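Encoded as structure tokens, the following chain is the form predicted alone, with no partner shown.
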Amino acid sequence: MSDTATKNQAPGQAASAASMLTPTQRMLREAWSKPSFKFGFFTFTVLLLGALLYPEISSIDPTKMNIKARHTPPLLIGDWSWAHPLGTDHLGRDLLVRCLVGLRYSVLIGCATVVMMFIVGCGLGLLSGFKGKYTDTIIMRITDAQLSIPMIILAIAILGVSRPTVPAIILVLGLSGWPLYARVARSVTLSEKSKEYIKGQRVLGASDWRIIFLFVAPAVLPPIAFVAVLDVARMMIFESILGFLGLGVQPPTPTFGNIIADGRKYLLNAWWIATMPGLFLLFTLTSLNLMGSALEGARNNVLRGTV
């Protein structure tokens, strides 16, 4: 009898515990329950830890040249030497270390750019949606003008006449990609500010800024979360394109773009030079896309009330 009562209470207790979670917490819990999110998360974590630790542990200089070891093939194709598991490039530099250092820069630029886009875009979107009237009109017209210019074209135009350092690349990409965040934040703000609890806060004398930061801003986070994860992958692609064109981080610092650009001259006799950074980029982007898709599906389930 007691076992039956315990079984009957368990679903109710689980539902009660779930109802105590915020929408963001429910979204993260639902995303974590998906195998695709776990696979993407662990893959990205392994790649990131490798990028952070292996170059330091191995003590291999990614810029050190060794002409005698040039065009050494990867481990499974060459003489099974562990000295250069992924082979070397046309100057004898170790490709594994160069790819991992390139991953560092790619993730750094991608994450920093998304943080900038989030701060600028969400700030302007919250202000536009909450204040309305002339403020909304001005900000939205600026957003429309920004959206009319392709991001990569704007980045090439600016970096082509300036020195493409890491801060410059982050600044250019960040200031080019904020309109999407502004539109999403504005849409959520317009929906939230008409709700009863916001009107109740006004009656209690809460200031506009207090309402924005304590009540409206948290509601913006769930729809922005999966956009941000996918945008990290998108910014990594843009960074690689700029590096391939010679407008990214400048040599001898290795990045995916400039490694692939160097390797395209040797595709017939040393194909691994261009292929290895491409595979690293592929695995990293796939893991981020899996996490972003899982977050989007979890958000939709939260909105439908199924979790």
Second form
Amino acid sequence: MSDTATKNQAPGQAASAASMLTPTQRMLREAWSKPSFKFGFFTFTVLLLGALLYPEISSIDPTKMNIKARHTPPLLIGDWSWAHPLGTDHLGRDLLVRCLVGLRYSVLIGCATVVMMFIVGCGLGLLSGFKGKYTDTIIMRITDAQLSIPMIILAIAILGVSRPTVPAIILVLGLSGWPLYARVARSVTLSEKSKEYIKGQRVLGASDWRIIFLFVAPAVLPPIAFVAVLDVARMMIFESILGFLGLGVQPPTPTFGNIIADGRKYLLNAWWIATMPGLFLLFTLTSLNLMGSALEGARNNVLRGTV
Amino acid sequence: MYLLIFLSRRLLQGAAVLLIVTFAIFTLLRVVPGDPARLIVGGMAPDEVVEQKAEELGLNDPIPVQFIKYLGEIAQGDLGNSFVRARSGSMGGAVAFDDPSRGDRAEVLDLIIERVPLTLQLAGLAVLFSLIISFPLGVAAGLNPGAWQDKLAFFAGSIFVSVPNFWLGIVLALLFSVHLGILPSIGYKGFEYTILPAFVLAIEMSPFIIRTLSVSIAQIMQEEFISVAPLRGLMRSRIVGAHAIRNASIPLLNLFGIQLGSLLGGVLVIEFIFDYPGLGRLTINAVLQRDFPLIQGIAIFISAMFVFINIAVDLAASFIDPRLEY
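Structure of the form predicted together with the partner chain, given the form predicted alone:
Next comes the full complex, and the chain you just saw is listed first.
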């Protein structure tokens, strides 16, 4: 990482303390200086810790029914009781615990999907940009084709028939979201390939793979890192849409999608079943998106050389 | 001349993309489990009838053979008949296998064309709404980088992009249809049924428009021709209106071309929630019913639209800014 850093630096830049850092480190430092990033980061961390710990600590089982407590309204609307802060659903299950367990699946699927898109997309993009010629044409046309089918159609088509397990969902979402990564990786590869030092490596006798892994691949990471954070949020929305359509992780396991789909049936007597989990999800996603956008802004500043 | 070369090259590329899409969808549908022959004749039919139907439809042939046959039919403008839907519009799912109405299947092309106007109406209104929402936010942010307008646009964008569309649909239906009773939200019996779905779609699109507008306007305002414009005696409103926004509309057009795919994905889900009888609801139902010809037809239709709109976007961009090359 450190040798690409020195290469990426603008010539003539004073060797201040900040410029000793790699671009990635400078980007993180710049992002951290923004309140929106800090807010997003802390909120997301708290929610994530809550999702990991609370269902374990509290004695409430997310799937345990309690008909006596059914349709308990959330904290500020009903009685002033902390027993069920977000209320309960039509079977008396606690919505907070259900949301937190749903968040576990949502984050797991979101992150795993992005990792997969990243690997597939960057791999194909690197190959396409590096090999050029027919390989490039074929991969780019496949990318275009993939972009022209809404991924949700693909996902519904596949998950509609195969059993929607967690790995299946990750596979389907991951396979349908890679084109953007391929495009970015390709354009970075093209610009990196034409640089002098790569030509020098060639003269020194470096193989294609050595050049790709040691020099080109590290340059792909910074411009795409913020996309990955934003994409985790996007994939979490897709996961919830699939759950809502009944094609996500199946009940009784709670997910945001299936809680809301359930709650929709009781909208008139218990509006909070459908709205509260959505609000919870909205809050989580906003914190992620604030982080991602702050990273994007920081990256632009680093590229412009203002930091 | 340039125009001709550009058009023929793009159309050729588009045809390649369409071929890949067709092949991918075709193969995918035949690889995943679920027997369409069984679906057509109904669950109660004896096995011989299922077998006969599969033979009749050519479902027993190897996939490449089926694919070539299908391509031949498309070349003649025939997208085939639906497996499940009758011409009369009924689903036919529960009809006995020997019922005569089973033979009478709707043509895929008709089914699609019938739904297109409603979906276009929804998409058009949604684009209008999202421009109304995004323009003030995006332009104000672009003109005042770093100021509160910029921050407002940033936060609005971050929240809009985080809203799950199906949830927003439910909340708005609850508010406007159930509690206030102002707008209808289920089905379609007139123009007012388009408003709520279009608004949800608009919220889904607006973050991208706000972002693009604010970034490109901020960039353009730094340009020399803008900073000398006051010296030429131009009013600020004219500088922003005629110069900045005109130049910012090109990235906006490009964005529209790129985002079309996810826009269609949004249409799908929103039509499903609001039970809006457009292309999206048709697609979801077709997928859930394993109606192969219909799914294939819709996929080809959508990708063709995607290809054409992207060509149109590039053409329009070059008319707005003649400096751009095709």
